[in-house]
Amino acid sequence: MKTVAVTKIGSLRDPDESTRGRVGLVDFPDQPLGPEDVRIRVAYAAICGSDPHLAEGFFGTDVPIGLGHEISGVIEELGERANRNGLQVGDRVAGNFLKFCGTCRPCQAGAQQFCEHIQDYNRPGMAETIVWHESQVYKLPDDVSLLKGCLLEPTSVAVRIADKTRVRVGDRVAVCGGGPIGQLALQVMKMYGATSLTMIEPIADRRDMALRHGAEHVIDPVAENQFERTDEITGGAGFDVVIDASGSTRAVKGLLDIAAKGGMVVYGAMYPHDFEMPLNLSDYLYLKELTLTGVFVSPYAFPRALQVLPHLDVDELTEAVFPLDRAEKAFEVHVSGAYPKVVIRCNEIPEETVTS
């Protein structure tokens, strides 16, 4: 089975060819379907912005590594007990790349994202195909084609996000970094009914994505004074609410200073396993009271995910597809920022031909 896989570890960044990491096709073994499973033709699969870390070693440097955990395709086949949910050959799907056991401590104390077996099905989805457990596995809506539905997942951050936010109608809304995840958490937080809605992004194309999907402000932190930006939209008072979704070191910490006071800072990115941040407790936690907190996977939001998939625009983020065997040069131009978003598609599938 032909699967996009890290067959060098190393930084896809690397000016240097011969410490750079690479990105090709492998073949790996096909995945056996066990009797609660579901095979899946993978349509397509969407870059991430944590796919070029596996290359970089940050969950282990054994090559090959499987890539691919956004995907959307259609079900060619079920296990014998793999249809409680409904599900049936021909309908076209997408789902969590991660299944909770629901049996561990952490499952039971409703917190899914700490699952003691959260690995048992995490398999690479840029792939011909992909076998999940069907409580991972969702039917798309009618109206949601399949290319649209590869970001069911990049969706479920941006609701995972708006949860840890604990947003309330009006409360001004700041999100930092332009990128697929930033994008969509902008147009969940204009849902919720945010106010003062700003872009911080210092490329000029992503900051004018994020004026035609609801922002009322952009910053650009390399061009402006962001803290006096702030105090101009926000009237001195500061963003209740701060997402970060850009994972840059050099954005981070500057966000508490323009956290309204008893504000949420919620840092929804990926960020080095080795970056500390400095955090003065008296300045930030004593006397504004911010509280701080992050995100890891999104447990319990995939089925609203599903539900907002179809209400967001995400045409812009579907723009830029390479056929499997271009996987390497899908990469490249990932990497190369040319594109908020890079899509993979694995098999050609025309949604007239299957079942919906």
Second form
There are 4 protein chains.
Amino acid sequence: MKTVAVTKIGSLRDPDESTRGRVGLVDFPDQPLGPEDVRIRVAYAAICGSDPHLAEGFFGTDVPIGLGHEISGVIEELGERANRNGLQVGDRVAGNFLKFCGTCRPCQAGAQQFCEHIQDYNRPGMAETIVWHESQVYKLPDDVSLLKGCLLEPTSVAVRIADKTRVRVGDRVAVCGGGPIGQLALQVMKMYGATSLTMIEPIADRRDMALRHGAEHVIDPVAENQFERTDEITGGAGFDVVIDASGSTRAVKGLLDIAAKGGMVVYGAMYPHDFEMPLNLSDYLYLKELTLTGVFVSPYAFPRALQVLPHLDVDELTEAVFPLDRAEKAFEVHVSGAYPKVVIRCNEIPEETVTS
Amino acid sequence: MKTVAVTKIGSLRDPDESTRGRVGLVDFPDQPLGPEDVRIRVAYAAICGSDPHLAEGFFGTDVPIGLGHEISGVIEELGERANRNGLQVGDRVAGNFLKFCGTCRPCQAGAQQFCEHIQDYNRPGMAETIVWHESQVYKLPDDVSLLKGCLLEPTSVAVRIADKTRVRVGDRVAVCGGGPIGQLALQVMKMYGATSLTMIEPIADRRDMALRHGAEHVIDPVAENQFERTDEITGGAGFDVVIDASGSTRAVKGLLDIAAKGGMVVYGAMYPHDFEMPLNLSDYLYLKELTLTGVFVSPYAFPRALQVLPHLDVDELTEAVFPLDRAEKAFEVHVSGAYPKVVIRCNEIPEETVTS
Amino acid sequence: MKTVAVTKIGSLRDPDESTRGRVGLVDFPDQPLGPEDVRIRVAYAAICGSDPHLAEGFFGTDVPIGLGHEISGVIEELGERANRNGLQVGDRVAGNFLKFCGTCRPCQAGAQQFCEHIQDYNRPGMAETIVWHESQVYKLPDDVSLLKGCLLEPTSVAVRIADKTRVRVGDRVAVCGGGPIGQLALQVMKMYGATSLTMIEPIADRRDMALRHGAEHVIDPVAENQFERTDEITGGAGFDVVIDASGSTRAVKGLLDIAAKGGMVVYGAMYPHDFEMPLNLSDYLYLKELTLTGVFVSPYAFPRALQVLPHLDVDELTEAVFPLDRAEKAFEVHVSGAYPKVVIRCNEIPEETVTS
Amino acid sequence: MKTVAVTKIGSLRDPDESTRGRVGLVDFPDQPLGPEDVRIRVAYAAICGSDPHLAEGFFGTDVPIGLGHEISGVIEELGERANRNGLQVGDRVAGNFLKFCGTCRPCQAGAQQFCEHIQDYNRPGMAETIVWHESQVYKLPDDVSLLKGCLLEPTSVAVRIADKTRVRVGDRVAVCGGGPIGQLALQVMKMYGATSLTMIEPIADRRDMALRHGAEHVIDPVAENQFERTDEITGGAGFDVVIDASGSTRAVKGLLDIAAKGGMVVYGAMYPHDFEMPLNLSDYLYLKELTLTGVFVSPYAFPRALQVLPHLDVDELTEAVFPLDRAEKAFEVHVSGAYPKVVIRCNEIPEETVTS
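Switching forms now, from the form predicted on its own to the form predicted together with another copy of the chain, please provide the structure.
So here's everything in the complex, that chain up top.
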């Protein structure tokens, strides 16, 4: 079965081709179908900002490493006991690449994000088919196309970020970082109480995209003084909620200064393993009583992500689509930044045959 | 000072003119200006659904009873120590007709809604001027007109209702009752996470108004089976959040059936003093684990109501405007239901001179 | 395998022996051990207040109906894949008679209490052995005896009730009903912030038991005026949190009057199917802004119940112990009310051999 | 009026007497009594850990700087309008040295801790009398002595810390730092759901004091490996809640490692102005999803602190009592660390005459 995989460890951005990492098509054996499993013919698999990290060996260096966890598709086969969710062959679906065991201590305590067996069903989805446990599979609403549906997983991340903000309606909200997660978080916060909604992002195209999708203000943190701009936007109050979706070590510290007293700062991205942000306890936790938190994975968020997705405008995130056998090119385009997001079409599945 | 007041106790809807209640213009003495007080020249005062209850003697029967607690205006005079909020003569303002003393036990415990001296500064605002304590006065944003600004108080009620829902983004939400509070609650929930947003309302005009302002679905509870419609809309799940803004004794019980398991039902209206809703504890609190709560007044909500108001479309709630000396006519129109809301212009204050 | 079961439907309290329900020992086939299952040799099984309801046919009338869901025991055999929780043969354990599927919509949304397959592993535990899925089984702490351990399940109910109170430290708390759940809830609230802790209970022995275990005050609702007593105890404020563990249709309405403004009332018992409590919306939800909720089952609570149990003093709840073949007598004693709780010893398992 | 004050700026611990700071008795003018004010004859004023920071010029260097904000006393005189709280001359009281204005934006938003006029009534309480606004004054319960009552303010800090923990019953809790706030926080958490309650403190006497008041475990962070000890105590899970009451720059970072996944770390002390704690975002906010927050002042907490105080055992915190004219000696003893806390008796007020 054709699967996109890292075939050589190294940075995909490395200008030296001899050390550059490499992504290509590999033939993987078909995944077996257990009694509670679901085989999905994959329609689309989006490239995630974390995929190049895998090429760099972040989670291991034994190649080939199969890729793809933002997928949509159509159910092709159901295990004999995969009957607890009402799934049917032919259903248009998306889902969660992580499976929660339900048995370990964190699962029993309502903290599935720390499930001790979370990787058991994490299979590569940039492939012709994928087999998941039925608990990972969600039927798409009729008004969500397969192309849009492959963004269910990043939408669940934005929903989980929103959950952690504890936002109240009318709170002032800023999002730092205009990549795909930042754009989705912006749209989700737009529909979750945000006012004075502001995107902080140095790249003009991304700021413009934010303005097209609900940002009331944008700040260019390079060309502008973001503290003065925050004062203007918030009348001196600061932002009640600040979300970092940049993962930028240059950006993270300054967010503490634009947060309002008593505010919430959600560090919602991935950060370099060895990076330490200097945190002045007196200024930020004592005098300002800020609350800081982060997001690892997105438990309990998928059912609401399904409700949210139809309300999001993700056309700009699904413009660049490449067929499976051009996956290498797709990753080149992803790395180039020419598009905010790049999608791989794993099978030709006509939208019209499945939505009717 | 000319003030609109109840001049005769009785129902304003009474077909018998001899017993019908009456509203008219009365000359009240000017209110004195204390050192922390603010005198406001009133621009607009909206008629509230609760005003006719005052005519019926709900809170007392000694006429005249001055009316008006949804107001906007311009600051005319400041007490010598009214300097803690940055207010200036000429500022365009709205505010809270209730003042919280800050000293009684509930205020100290963070429950201003139960302030034991809440009525100390509750003065009639359908008048030429009103004097409030500066803690009641909020400067309007530049992009909010005085006409729109008189809806700050009902907006604060909708914000407080939203606060009590504990909604999560993507929750399914229904609002029962398409009067002004219901319409505002609908719009506020639209921007606070609601999906499958549904207005339940027997009057077609009000359902249409809801559809124009964000409702995804409407239910006519008279002509339709609201339980079946809920099943269709929510895929059998029910609404995670149900808000009653109807105050209707016929409607309230059925809301327990359309709430999802584990759902929240906020009874956000006023109800007849002697009405008791039969609550089956086994069905609703044990088996469904519903949570029921209500809203009395709106503490801590005004700063966020100010942020929310510019996002609301209230044009249809401010179409019917009558000058102060036609207050009696304004109340007749209010009672007729010809407009969703009726506003009284207490002074002619040109919008253009104040927004620049 | 010997199992306690309802052998004839009818009230166990029926004075007429010809119609009285009956509980006795029945020989049930051994339960099969699935690959993720655990076979437990049962040490103790406590009689629950809901067991007589089963005899009355509350959940069905096809006898025999096996009983027992509050159990402790020792692991006898593990399925081949029952290895996600670190369980070992010989472990002293207790657990949850309900299994959450992890796959249905409520489980995916973090609401396991509404799992659609919750009964799949609900087997009778008043038996020589029981087979549970490993996700239902919790290892007891070394300092909790098997006898105490059989109260883990009712402790989890008290924990879940406590969770739903949203209590703050220093809140005033009352518990209505001094049966086993009421006594456990009292003790749990004692260690969860309660002050002015009060037990409301008409039976003197139960009030005395409450006073021995942390109640600061007791109210006899028959002989005393509970509203006046509440005023005395709370200085006129009322109770911030009121828990009903009585299930009494006579008691439930009055709890709304002793709750403080803004207070929380948790209906934590079972109630007759057809009982409707008259709820004055104006008085309790509008003017007092009370919140009412209930508890069905106890998801996510067992890991913390395990932490809480060693802190509880349950000696008085485990005084009356009968061997398995005297189960009929045990139920007679339970029904007589001579002891607050009755326990059945299903196997003789010496405590000393397992705790070392 | 005799008042304890900083009379020379400098560290009270400075071994060089020529540069050492100095505290002594100064004659201050009587404070005027406004119409809503209360004059209190001070019984006891406790020395706070922050008082020496004032001697070092933390909040200003213009001597004399009056001291004392943890006080109890008896009402001597009431302003003409100080009648909203039921206070009477002769009442035994304690209170909050901060007054919240109720008018500024943070007060209106329910965030009194950021009141912009918080210092308006902050007067020195180590004096013969003090005048406070009535909103700052709380009547002591009959069973709380004046000596115990002077700890109401630090108790309110512990209550506020407890509020910010969002603890659930059965959570594992550690407190770092066995000074007065740490000991009070330990006792408050003991009655607010904590299990596996652990005090982390290098001084043996303070660990022993913690063990006498509810700690189940103690860790000496100097002699022991606190990570290994945490593993033992929590069975590898870590602490769900970690409270820092040490303010120690050496201690704060390690607390992130002993927190459980998904845990809460409350930095509840003051920290050096220029200290920055290195925070690895990837390890602590991303992978562990920790939440970090802090505490500045204690709004909305006093009514519950009054409920909590009778449950605390503070005898060891009130052993060392010095008369007002030996205040200098009292500060020497405080600095020596010979007692966990030192109290100044400002007037001889017999306990028996006031409690009857």
